[in-house]
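Listed next as structure tokens is one chain, alone, in the form predicted alone.
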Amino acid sequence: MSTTIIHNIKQLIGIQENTETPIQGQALANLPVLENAWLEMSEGKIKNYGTMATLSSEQLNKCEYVIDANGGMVGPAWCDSHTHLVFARSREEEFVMRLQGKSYEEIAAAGGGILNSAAVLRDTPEDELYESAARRLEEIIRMGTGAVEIKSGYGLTPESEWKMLRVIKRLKSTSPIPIKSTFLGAHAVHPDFKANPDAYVDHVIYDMLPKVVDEGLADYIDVFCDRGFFTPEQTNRILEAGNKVGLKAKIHANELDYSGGIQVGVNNKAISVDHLECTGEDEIAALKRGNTMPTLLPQTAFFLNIEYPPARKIIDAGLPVALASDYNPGSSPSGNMFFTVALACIHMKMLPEEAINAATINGAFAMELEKNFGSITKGKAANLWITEPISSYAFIPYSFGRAPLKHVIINGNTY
């Protein structure tokens, strides 16, 4: 049985021996670390760790592979619980439209946004979609992501939604990191149903959903519950239909307005409600009534130049928080979780400790992967990143324009 030891670690970050519940409230500011450490991996799992004073030369010599961290930090790989990695092409022309003063809603009304991506995706061969998504997956792994969720939602017709989900299923079968798949047929109303959105809701439930379930194409179901997209009543119908066939909810909520999306998500026992730029006292009260993970996507607020989610208000209310990239072609064309963590600190006033916990163990909870990912825990998957020699883990969000990576470890192997 081969083993690998990483030694000369300045700080081993994110040690958690009890990950039965998410980290919430004031506890988010506690990031357990071990100074001057080593870590042993075997068969793709974290086997042991300790201080350098406890590592004998005999133990090191017996080890088949040795990685010298050379004073770098080692932490659990990022758990990115909200992405749209499968898409046909970029949308930089909309970026220019925003620079010219057009709003998100104005771009969508002009046939841009989600409808733009859907139109292009319908004409894109499945193999081409897979190849481009596989490149993006490779990209985020090399930036330290060790678990990811990917949504459909750029199809909006049965054939195109199923095509996207088949691509995600194919990525699952080839990916070295775990992938959770989410059916987002209700990302926007297809133009053919513009005059009757409720009929499109029926279309999602009765025409798209059955095959998604029959072919095992998704783990979750999602709805964009917001102004100009789907109402709480429509969202509730879709989430209830998904729940009846075994798909738990993970929904887009309150990005553009106080939409009622958080409340309908909590009422449907959603695993997470994501975005949350518009979150007030009523929304926080709803979150406190359930076990739904508030997931914040600061790259979206940055790219769209909109208000950031009130992370401090949510955390100070005693709630947990997860961070995710929202990697997509229209509102967050980056899967760099180091940058996500930096934005959380710079613009949402999260402490480095809070942001790292939110992007690792709480991100794992937002995908129901906490038993095997998201922390330095004996027996969990050895999905890790090793930084260059840096002065402290606060340097990670401080150096916002780069990822100070030396190595990425996936399943115990250098990636």
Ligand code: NIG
Given for the second form:
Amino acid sequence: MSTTIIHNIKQLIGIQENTETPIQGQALANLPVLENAWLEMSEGKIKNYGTMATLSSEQLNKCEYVIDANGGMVGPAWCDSHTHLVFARSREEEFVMRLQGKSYEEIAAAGGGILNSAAVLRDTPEDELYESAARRLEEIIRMGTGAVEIKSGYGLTPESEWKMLRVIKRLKSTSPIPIKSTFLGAHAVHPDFKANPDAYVDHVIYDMLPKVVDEGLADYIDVFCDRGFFTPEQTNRILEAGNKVGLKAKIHANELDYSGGIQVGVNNKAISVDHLECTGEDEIAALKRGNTMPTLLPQTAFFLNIEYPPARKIIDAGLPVALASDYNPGSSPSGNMFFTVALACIHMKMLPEEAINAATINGAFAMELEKNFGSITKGKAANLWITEPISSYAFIPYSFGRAPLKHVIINGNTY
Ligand code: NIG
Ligand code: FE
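Structure of the form predicted together with N-(iminomethyl)-L-glutamic acid (previous: the form predicted alone):
What follows is the whole complex; the chain from before opens it.
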């Protein structure tokens, strides 16, 4: 049986013996760590760990491979529960328009934004979409991501939505890390339905969804429930239709306004409600009523220059929080979870411990992967990162903008 031991680990981060429930409230500030540690992997899984004093030379000699962490930290690979990494091309011209004073919503209302991405994607061959998405997937794995969710939503026609979902399905079959797929036909109203958005909602439910289900193209269903996009009533119809055919919800809510999206998500037992820049007392009360994971995407607030979600209020209310990158060409053109974690600390006042828990085990919960990913737990997948030699884990958010990595381990192998 092939085994690998990582030794000379300064801190082994994110050890959880029991991951039955998400980490919430005050408990988020507790990041269990073992100082001066080793970790053994076998058959792609975490087999054992301990302090260096307990590692015999016999044990080291017996194992097939040895990795010297050389004073680096080892932690569970990031669980990025919200991305749109299948897209046809970047949108830096809109970025420049925003620098010149236009808002994200103005650009979207003028046919840019999601509609811009959709128009290009429709004419992009499936293989080309696959190739570019596979490169982005590789890029995020190299930055320490070990599980990811990917959405459709740049199709907005049945053919193009299915095309995107087939690309995600193909990525699933070739990817070394687990991928969850989300059907986001209701990302924006297709321009042909501009005069009658309810008819577009029908189109999503009756013309797109059945084949998504029949061909097993998605794990979840999503709606952009916000000002200028879909109303809570429209969102409710789509989520109910999804629930009926076994697709649980993970939705975009309250990015641009107090849209009612959080309440609709909780009422439909969504796995997660994501964004939450506009979250007040009513929204927090709604979250307290259910088991929906509040998922925050600070890179989007950073890139669009909007208010950050009130992470402190959410955590201090005793709720859990997950962090994700929102990697997409319009509002977050980066899948660097190290930067996500840094922004969560710098702009949302999350502690390093809270941010790391939120980007690992709680991210795993936000895509129902917590049984096998998101923590250092015996028997879980050996998807890990090994940092450069650094002085403490607080250096991770402190040294913002970088991914201070030496190695990424996926299924027990260096990637
Ligand atoms: O999560 N908010 C909606 N959807 C994406 C942005 C999509 C785009 O601009 O392309 C988001 O931010
Ligand atoms: Fe998004």
